[in-house]
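In structure tokens, one chain follows: the form predicted alone.
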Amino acid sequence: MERIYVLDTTLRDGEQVPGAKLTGAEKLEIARQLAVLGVDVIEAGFPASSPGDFEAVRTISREIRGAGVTALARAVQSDIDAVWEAVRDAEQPQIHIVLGVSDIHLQGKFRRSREDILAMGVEAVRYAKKFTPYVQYSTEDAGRADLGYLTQTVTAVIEAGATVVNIPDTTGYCDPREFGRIILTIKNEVPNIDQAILSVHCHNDLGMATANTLAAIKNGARRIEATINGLGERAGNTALEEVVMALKVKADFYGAMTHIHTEEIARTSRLVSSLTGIWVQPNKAIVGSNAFAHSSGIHQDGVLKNRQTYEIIDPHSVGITESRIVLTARSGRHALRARLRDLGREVDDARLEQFHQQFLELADRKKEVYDEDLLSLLAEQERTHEERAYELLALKVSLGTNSIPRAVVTLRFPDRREETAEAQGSGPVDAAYSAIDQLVGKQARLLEFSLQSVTEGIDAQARVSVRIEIDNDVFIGRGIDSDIVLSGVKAYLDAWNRAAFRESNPTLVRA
């Protein structure tokens, strides 16, 4: 079986989703889980983009062991210097250089000749090699490049010292046969290709990222770049979980395997979803809530008789169990801590006490508390204190079939003063949002409101994610509660708190 190496770029390309900005602490938490998952390399960010991203990459490099750490640089010395300073303390520090290779990029973005760009790339690789033997060169927009120029570029950067050459379908333009042919051509026509690992990075604009990545593996690629849940620019990237499980299920066909611990896939997916506020669609392959659900009577009958009749993947192999441990208000701290430990979350005594009180409040409102409730509640608790510039003290809404919905909101501000505002709207959530805008003194534009049920049942918690625009910047907010209106208000206020944190700490987040 051929070894396929996995570079996870959730913390770099995945974080480029509008509004899905992660704090340094959140990045570190995801990086820890990626190491547990077993990825070979973590692309931790783009250090030259901001001091905050630089510090996040450096923190990850100093703490994470068991995986290499890399970060992105343009083909300029200042970017390469920033990457090296950020990753130099990693167990295996790597530098990732990216430069366009298609005529569309050369003419439209750089306005330079092929010869100039090639020389620029070679010089960048040689410079990076002074710091580390592990240098990756990405030929941006290779999917639309002239194949002759692409092979010439790959040959030259390997000769300059690149140990990984990455062939990105940056715009998701290719289909599997076309992309496979590009990889095969490079394998056959680049004379020194055996001196480097051939990698691919596919986007999903036409819904073919996973298929293109698998076609590349079939034609000789030995490293993939992917993200958890397929996060990324525009329509996203190749979903790590899809490629990994395709190789596992169809091992005889591909003759290749990764070293990913697949039983950690579901846990990693939930963590990334929770911290980014980007919920996974129910029918998402591998990690969607319906991925192992069967509603058709024929399917149910078949699965009950033999799981393999309608399931090609054992849910346990990706960390999804068919049984659920149900906790109630009568469950003690010991049972709660044991269940959290089973879910991979350790909490100290002080934090457990606080969490237990929140758990009891939820259990009093619900008949049963499921794993998903615990994880959502824990994510809510883990919101850092400094991000809460505005604290919700009280909410009162009124509505009826023949009355205008109204909301009264009381907030506590950073200086500890408390203020109340009343507003009306098309519904209770709209009214509450208007009241919050009054209190903050600025109006936000709601771009997206997403509501999900965390578990089943009429008493299930509602999980709301909102995207709002404030002063031409986008922020995501998350909220959870068994009351839908309150969940929506928490999400809106969370987004406002992120905006306030950005305003008070402009150098700690990516521009």
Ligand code: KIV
Given for the second form:
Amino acid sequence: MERIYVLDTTLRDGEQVPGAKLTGAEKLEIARQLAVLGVDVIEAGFPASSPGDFEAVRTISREIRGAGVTALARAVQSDIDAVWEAVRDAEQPQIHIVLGVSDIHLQGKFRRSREDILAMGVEAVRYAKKFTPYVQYSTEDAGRADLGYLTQTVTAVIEAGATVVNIPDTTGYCDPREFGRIILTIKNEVPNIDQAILSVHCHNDLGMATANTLAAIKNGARRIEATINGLGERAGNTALEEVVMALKVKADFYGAMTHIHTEEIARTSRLVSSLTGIWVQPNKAIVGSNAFAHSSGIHQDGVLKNRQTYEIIDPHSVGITESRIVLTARSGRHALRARLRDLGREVDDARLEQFHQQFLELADRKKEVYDEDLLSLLAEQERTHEERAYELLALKVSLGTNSIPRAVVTLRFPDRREETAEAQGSGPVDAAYSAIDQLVGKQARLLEFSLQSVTEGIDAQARVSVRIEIDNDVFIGRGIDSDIVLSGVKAYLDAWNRAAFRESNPTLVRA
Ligand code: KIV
Ligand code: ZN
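To complete the pair, please output the form predicted together with the ligand; the form predicted alone was given just before.
What follows is the whole complex; the chain from before opens it.
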């Protein structure tokens, strides 16, 4: 079996999803889980992009053991310096340099010749090698590049000391046969390819990221870059869980395997989804809520007789268990901590105390508390740990068949000032959103509002996710409550808080 190394870029490419900006604490929590999942390298961010990102990468480098940590740099010394300062305390610090290789990028972005860009890349690798032996070079937009120039570039950067050469299909343009051929050509025609690890990074614009990554493995790639739940720019990146499970389920066909602890996949997916606020589509392979649900009578009958009739993956192997432990208001701190531990979440005494109170409030309203409820509640508590600009103190709504819906909202501001506003709208949520806009002193444009129930039953918690636009920037917010209106208001305020967080941690450049 060939070993396939896995670089997870959820915290860098994944975080480039509009509105999915994570706080430092959220990034660290995801990094911890990625280490438990067993990824080989965590790409923790793009340090030159903002002081906040720099700090997050540095904290992750200092805290995480058991996985290498890398971060992105453009091929300029100041970016490489920033990466090195941020990753230097990692167990295995790495530097990731990216520079365009397609003529479209060279002419459109840089307006420089192929020779100039090649020299710039080589110089950047030599510079990065002064800091660490582990230097990765990514040939951005390789999927649309001239193959001769691509092989020339790969040869030159390996010669300069790159230990990983990454071939990105940046725009998700390739077909699996095409992409496989690119990898095979590099494998066969780059004379020093055995001195570096050949890696791939695919985007999903045509829905072929997983197929392209697998085709690359078939043709000699030995490392993949991927994200949890397939998050990433535009249509996203290769979903880590899909490639890992394809290699596992079809081990005979691929003859390759990763060191990922697949039983941690579901937990990691849930954590990323709850912290980024980007829900996983129900029919998403491996981690969607329907991925192991059989609905048609014929299928159910088949599965009851023998699971394998309609199931190619044992749900336990990705961490989905059928057993549901239900907690109630009588469950004490001990039971709560034990359940959280089973779900992979450690909380210290102070947090447990606070969490127990919130749990009791929920258990009073909702007799049975399921794992999904606990995880959602925990995600909400984690976010409220971060500094919040606006805190909801009170909400009152009135509506009826023959009256205009109205809402009265009271917020607390960072300077502890409390203010109330009243507004009317097409419904109670709309009215409350207008009241919040009045209080904040700015108007947001609601781009998306989605409502899901966390568990079954009339007392289920409602989970709302919103996307709002403020000053041309998009922010995601999430809220959860057994009251639909309140969960909608919490989500809206969460998005406003993220906007305030961004204002105090501006992004200087984007990858
Ligand atoms: O898509 C891309 O080309 C990238 C590089 C930085 C690897 O994200
Ligand atoms: Zn990318």
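All values derive from a computational prediction rather than experimental measurement. Numbering follows the first chain given and starts at 1. C-alpha atoms forming the largest set that superposes within 1.5 Å between two forms make up the rigid core.
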| item | value |
| --- | --- |
| Core-aligned CA displacement of R333 at least 2 Å between the two forms | yes |
| Cα displacement of R222 between the two forms reaching 2 Å, rigid core superposed | no |
